[in-house]
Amino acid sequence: MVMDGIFKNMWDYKFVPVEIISRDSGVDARKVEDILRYLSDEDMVEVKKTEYLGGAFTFFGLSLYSLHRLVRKDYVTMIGERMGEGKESVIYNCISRWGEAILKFHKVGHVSFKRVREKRDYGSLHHTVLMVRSARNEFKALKKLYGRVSVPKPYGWEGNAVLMELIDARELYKVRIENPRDVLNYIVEEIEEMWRIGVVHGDLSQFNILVNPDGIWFIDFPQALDLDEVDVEIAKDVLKRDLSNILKYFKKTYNIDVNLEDVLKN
């Protein structure tokens, strides 16, 4: 009850008062104290007296929380094995009310938050909202783009947790293919249709596009850019940034060369 009144109130306040916490969870202010510094001990809650006492999540206490919440809808019955950790993200193996799964768990750190917060009014809120955001961005590019471009299938997010289909593939960095020539013909392919759903991945590369005998597909939507609600243009120096990515690795990689602009023609 503490952790959904630190939940409810996050994107309200940088370190959400204990007195807010106690008027939403039911739990005496005293207790919410005792609770707070017990989650602090486990890391699981960061802990600040200010003008007042507050808490906020720490990455590992938003996500035990996020992963609680999905368990809690009968979304998650099992978690397996780390899969992989980067800057960004933490992503495990799951078992899933659809089976085996793939549960990623948005991490951005205060450098990432600094900076964006730069472009975006965020005010003095705690970063852990930005991995929110993140996870939320995520499930709703991919919901968006399923059925119609080859991503993985999204089927839940809470908090900074993300539940997807898992996809037996590796990075196209890591495969050497043997029709280059093909294979970049349908990733400029699917980028259009992305663009004409409404979306631009915003982080484009050989390291978040998976390839296997039976397809490619397209992963790691955190900084997608929704054509409804950004500027046109915008989008387009991002949709540039992202094909450019691309057409530089396959020059690079497989000697394939591509004039940027009489694909954006196209």
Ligand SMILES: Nc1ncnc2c1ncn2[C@@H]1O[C@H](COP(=O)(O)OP(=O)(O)O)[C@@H](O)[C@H]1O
Second form
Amino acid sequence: MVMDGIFKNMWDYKFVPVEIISRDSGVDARKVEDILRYLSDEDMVEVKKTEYLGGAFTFFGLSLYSLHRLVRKDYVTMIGERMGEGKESVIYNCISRWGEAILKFHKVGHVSFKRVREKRDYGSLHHTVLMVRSARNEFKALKKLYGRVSVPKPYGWEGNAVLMELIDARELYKVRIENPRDVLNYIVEEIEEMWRIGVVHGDLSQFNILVNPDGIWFIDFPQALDLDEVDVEIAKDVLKRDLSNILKYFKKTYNIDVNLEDVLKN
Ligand SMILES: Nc1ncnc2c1ncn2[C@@H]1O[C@H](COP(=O)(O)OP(=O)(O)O)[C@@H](O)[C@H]1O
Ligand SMILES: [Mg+2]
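The structure above corresponds to the form predicted alone; please give the structure of the form predicted in complex with this ligand next.
Below: every chain and molecule of the assembly, starting with the one above.
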């Protein structure tokens, strides 16, 4: 399949050459060109001719292909309504092997703080590669945290798509909670637990915490830092930013004054 050929080689070529796709898919080069043009008409692939003719996914194409991989693995059996579209992702309801779930298609990439430099710099990577990396990073963080910290259960990851448990709750900023002090304490404890596990959220705010009368969940982990991979000082700075976002929100909304330095002491 032509799209498998693009997917397999996207880390190495910004636009995967027809020749390479042909080699990997066993499809005749001529036919690959025709298919690429067809996929390009359908907005799934971007075709570019430089020294050679090559193809790269669009966000739409990569998302459909990722969904296809999840279906092929029998992880997803039915896709439902679009639940939302943010700046950084598109979210769908779906039916999975585990029952009702959500599918998050990542739309952007984030700068990584990895100590080990990746073999290619950003200039030579297609932006869809960064979407895959965001999805992988989110899945990895959820895997590490699930069971110890309150996060949706991660079921699967393919390409730019993460399949996870559906949480029936609303974003913290949309609800007026009754016991803000307890909630804040709980959030801080959970952030501490994440740190002990070796994860810093990296984009924590009232928009990425879900609440309902039964509990609190942390979501949206594409920017999570793994303490095994990043410098501790960088991780500490990011942790402070996360904490300070939360403290500011509770100060502004519930007039609860907690000092960042006091929290950091523990
Ligand atoms: N596991 C989930 N269960 C229920 N709703 C979710 C879940 N994950 C995300 N959402 C909803 O989708 C929105 C966007 O998801 P999020 O992971 O925060 O991505 P973004 O990077 O686009 O903000 C969330 O604010 C929330 O309303
Ligand atoms: Mg979010």
